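Read the single chain below, which is given as structure tokens and is the form predicted on its own.
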Amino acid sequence: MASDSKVRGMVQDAPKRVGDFYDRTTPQFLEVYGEIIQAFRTTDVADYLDYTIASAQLADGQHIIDAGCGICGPAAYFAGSLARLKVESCTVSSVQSELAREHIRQKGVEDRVNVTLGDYHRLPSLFPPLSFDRVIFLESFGHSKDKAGAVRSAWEVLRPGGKLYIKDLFRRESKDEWEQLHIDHICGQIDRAYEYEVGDLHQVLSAIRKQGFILEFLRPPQVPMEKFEHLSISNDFQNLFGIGKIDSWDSYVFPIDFYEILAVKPAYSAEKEQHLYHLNRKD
């Protein structure tokens, strides 16, 4: 059993790993997924962007922070389509942020889309607090060995009336000891091989509700299953370069459940306004 202070300094050390990890591996990401670095997507991956527009309810006008930006490729293709939307993108990758600037210079939205190297654990020490409209985490969010802290670094930048979105993969569970262990398995397979850790949606929604958040829906993502991309092309990075490789599918579990999350940072306190705590707007 590790000590509690080894334990923190895991958790301390993570964000170097992660981005350690994807200064290594970005390029054979890039050659399998394209601008876009995301397991649950469809076969034309903007049908999936349009989605996430409409899911995370992101419009035009919004300030928004992508946090796990990747090269930006989901932030430049949301400031293309919405034409006064403003997003603040960060990654701990070095190399993604050198990609991501040029990314955002090839799309011609420089303008709107800004990249900074930092980690998303202390997005009040990035950007200007209570100020953003939006935070979303697109597959990155499962990066975080400290979820709390990084639930809480989105409330403090938020602004009330703000909304977390998250969209990951979080463990299954399974009544069968035998399968959930083969589940458990197979998720620190994963977390070893992605510097991961995938998580707990009890744990992950308790840190939402205690921080203040009202959660406005759970719920997997609402794709037409002849559009799901059905996990091919995380099959073919797995197989090419090895990471995570799935050697036989004969006694394989699938571990891992998708969901989006949408939450609302109220507009009112709770300490001052009781009564009006469970709206999510001022009128």
Ligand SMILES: C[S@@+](CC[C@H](N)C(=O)[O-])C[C@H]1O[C@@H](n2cnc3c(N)ncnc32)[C@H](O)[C@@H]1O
Given for the second form:
Amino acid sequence: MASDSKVRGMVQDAPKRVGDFYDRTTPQFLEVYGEIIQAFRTTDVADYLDYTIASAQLADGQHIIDAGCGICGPAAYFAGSLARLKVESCTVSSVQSELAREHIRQKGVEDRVNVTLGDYHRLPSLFPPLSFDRVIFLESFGHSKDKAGAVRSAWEVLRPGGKLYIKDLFRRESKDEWEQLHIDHICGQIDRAYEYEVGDLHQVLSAIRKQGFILEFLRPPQVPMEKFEHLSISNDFQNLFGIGKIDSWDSYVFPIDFYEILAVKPAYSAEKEQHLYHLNRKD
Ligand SMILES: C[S@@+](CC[C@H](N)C(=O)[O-])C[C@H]1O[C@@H](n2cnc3c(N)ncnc32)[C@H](O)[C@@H]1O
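Would you mind giving the form predicted together with the named molecule, to go alongside the form predicted on its own above?
Up next: the whole complex, starting with the chain shown before.
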């Protein structure tokens, strides 16, 4: 196992706690989730990864970053599907980075997928700035306790015209005061159990737009009902951890919504090329 000194980019306290959490729990995650550590998914997880390729607009020849890559299940799948895609990925868990290296080798994509042990808040210290077509966060962004910092970090490594893609869970909102208290309580439990900080959608969108990104879409993942996994896998996992298990739907208050966000770093500068700014691409 790598020591902290081998983690590229200085790792702050909060990411280090996330890394320690995954160092301890990755075997359990793999037991329940397999190589794709995402709760919102399809019964055949390959369908969800194909959906992600389309939704994040991944394409052959791109150079992308998978920020918070787990054991590189998604990254290896994307590289297997797109013959000239190159993926730099990072995880803050040394256990995961070792397993990821092995997974990449097993899938035969080591020439195009690389894993780095490092903090996604410091992407410019891990990878060349201003050079990537995509930075994607697949159920990893919500671990951040400095979401504006994570957005800034992605901005700095994207080329103009590059895109940020986030798929994650966000705190639900209710106009019923009691229900909102309940939602907040369960989100607190999720945060504590999983070293998470369930995102506030308003704050995250604001951070993305303040950084200078232009929103391309915000929507729930568009998965057909018959393919949706119904989150029973998360219940299996919660059984293992013993928190927030859904025993009955009768009095259950659903605490979160899943959303995906795609935002573009404008190809033209808002200051220097105002008349072209909303064109967003250089053909
Ligand atoms: C729920 S898992 C998702 C893993 C992967 N995206 C997948 O779909 O299999 C969350 C991941 O985010 C990573 N992560 C959380 N905070 C991070 C940080 N500050 N820097 C790098 N990775 C981080 C964790 O190490 C873990 O790999």
